[in-house]
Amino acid sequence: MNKPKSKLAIAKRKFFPLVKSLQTGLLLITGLAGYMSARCPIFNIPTVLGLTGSLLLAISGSTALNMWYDRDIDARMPRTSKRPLSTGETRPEEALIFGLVLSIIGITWALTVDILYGMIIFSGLFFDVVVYTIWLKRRTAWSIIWGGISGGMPVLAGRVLGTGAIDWVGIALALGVLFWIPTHILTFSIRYHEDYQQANVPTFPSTYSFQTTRLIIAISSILATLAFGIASYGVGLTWGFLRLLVVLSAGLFILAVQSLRSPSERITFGLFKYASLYMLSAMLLMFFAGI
């Protein structure tokens, strides 16, 4: 006889997939890296907890709201058709309330930590949910620019919380994330080109061409490495950290050029995976440099 599932297990199955834990975790790390890049001591526990909690809730709420709005698209794509909103396991009103509650608590918490920090977190959520998802995603392939801006807000917010102001280093870090977004998302749109076409979502491969998309990926990869290089100078990375960042940046650049010169499914997917590893590694270097 099967034992009845606990309410916690049911809630986890219904709501946990709505926050995209890997994506949320990566963005949370960028926020912490931005804070530590200002040479803020990690033992400043109240501030670190405030940053972690508010950012985690705001990002999770934003992601849940995106999935609530995009539930019709997800249901038409094989890659996302098993998500709880697509299968009906989670009702739309449940997802909406879940996303709103997390977002409101996260933004309110962020504003109590620091007004400017909270305003940047709110801006990131607004760009992500309203501008990118609701307004532009179904209209133009260029919507990823606004998605990239929202993706750069956590690291900028962390830097602002550490320094008390928006400085050029924080902007460089945010630009690094902004330019990294095409490398990550566009390789994804190439790999799942048919899924996006089936859902009638405009992408660069469908709007322009695969070759043009790969060229944009190569250019954005170069710009991302330059932005992180400039930021690392401003942060004051030691030669050991800086040398490692150069090696990682070279790997991203080589893969991007290889994808442009000899396109293949294997190279495209390898670039997609490496781009995530590159972002994680760059942020960890910024984090540990600040300890």
The other form holds:
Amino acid sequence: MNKPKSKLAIAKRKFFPLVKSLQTGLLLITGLAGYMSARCPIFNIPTVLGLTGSLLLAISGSTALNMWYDRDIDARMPRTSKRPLSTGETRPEEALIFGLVLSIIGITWALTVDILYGMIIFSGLFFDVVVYTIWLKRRTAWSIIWGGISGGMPVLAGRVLGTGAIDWVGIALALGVLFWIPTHILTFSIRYHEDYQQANVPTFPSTYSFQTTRLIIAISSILATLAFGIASYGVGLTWGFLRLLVVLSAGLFILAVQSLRSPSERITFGLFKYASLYMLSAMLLMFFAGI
Amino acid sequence: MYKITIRDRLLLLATVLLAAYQIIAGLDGLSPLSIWIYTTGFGILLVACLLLIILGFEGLESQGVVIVSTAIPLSISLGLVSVHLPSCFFPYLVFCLVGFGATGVTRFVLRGKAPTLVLALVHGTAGLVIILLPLILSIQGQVPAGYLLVSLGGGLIGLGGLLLAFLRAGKPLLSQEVIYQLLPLILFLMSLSFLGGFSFW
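Mind sharing the form predicted in complex with the partner chain? What's above is the form predicted on its own.
Below, the chain from earlier opens the complete complex, with every other chain and molecule after it.
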């Protein structure tokens, strides 16, 4: 009885960290929110299962591939040096196979659910793994734009699965995620500036300056809230939900401005956490508005 | 410095959810202006509690806390005045704006007793409006007795706000640790009272 249990535990320890459960969970929620924003009945079990399963696998696969490719960077950064690929607990070829299998199953499943939906999921994976991770991440700080585009794909795909076409609301939702990404990633790159420098990864703080980075965070926060505001109008959010979105957006904006005015480690950390909560809340609002 | 506990975080999260519910539900039959005024008060409460959850009580070290803790009662009292005393709305709006501005300016510009006096005047007036207005309306039979819970909420917000404000002003009424231990519970009970009271509207 003990042997299989310990094998499972070992497999969990080796592979579970490769999928970054919190990030994957948040992206999955954006996909479900995009779908529900089209006022689709949640009781459409086969479609919801197809969306959840395919998206979960594709996002997990792309994250694992991303971690496989970046294993040398991760090993050089104190923050990520304990990851199983950096410590040697997971071998690179194991991680590669794991990522490829998840990605292929996820994309294939997505294509069987709906061709357009599957193509958008595939493009998200392509932008994340090939364009962002392999091509641009080590060359330019601006690579985050491509990371942002791939981050916007799940919500667009969910919306497309609900409506059957790419519409302006789906684009606005994806833009909201795209503009939110800098707030999320750049606060991270400020907080772990020395880690990234040690690994020779170009970031905005190292390429430009901390103050410029904070200005970009403030601008991108405003653009993200505007995009979500426009999208929520298109989704047909009721006044009550809209008021809550305005309140949450105002909080994000004020924190970003505060970070610009009197920068500190605490404010940066607060903005990073609040931005994640903001995204989760905005998506839950779209989700519940659709029920 | 008192470290935030799981109990504190859960109470603050419950406060966030109650405030979010009040913002979404609004109040039936009110003008959009009144609803937005209430939304401002509950919105500031919601964001402030989220930041407390994220940053812990270290977030209360800033002088900005005094301004935030004044904005909540000002907004809610202004909402009550806009609904129940519409003829007094404009003068009270002017009082709120001037009082809010004066609280901020004196906090950052003046030294001595002036900031505390201004704060006590503005915060105290707003707190009294929240406590007395539902009480008087209830005695007059214009609102159900359950609406008195709004007065209770007003009392709690006054208590919490003044404890924080005097702490920041360097004249604490209780020790910092006791205030921080009590604050999440006060905020939660206050939100619960407001929600309960407004449900009788």
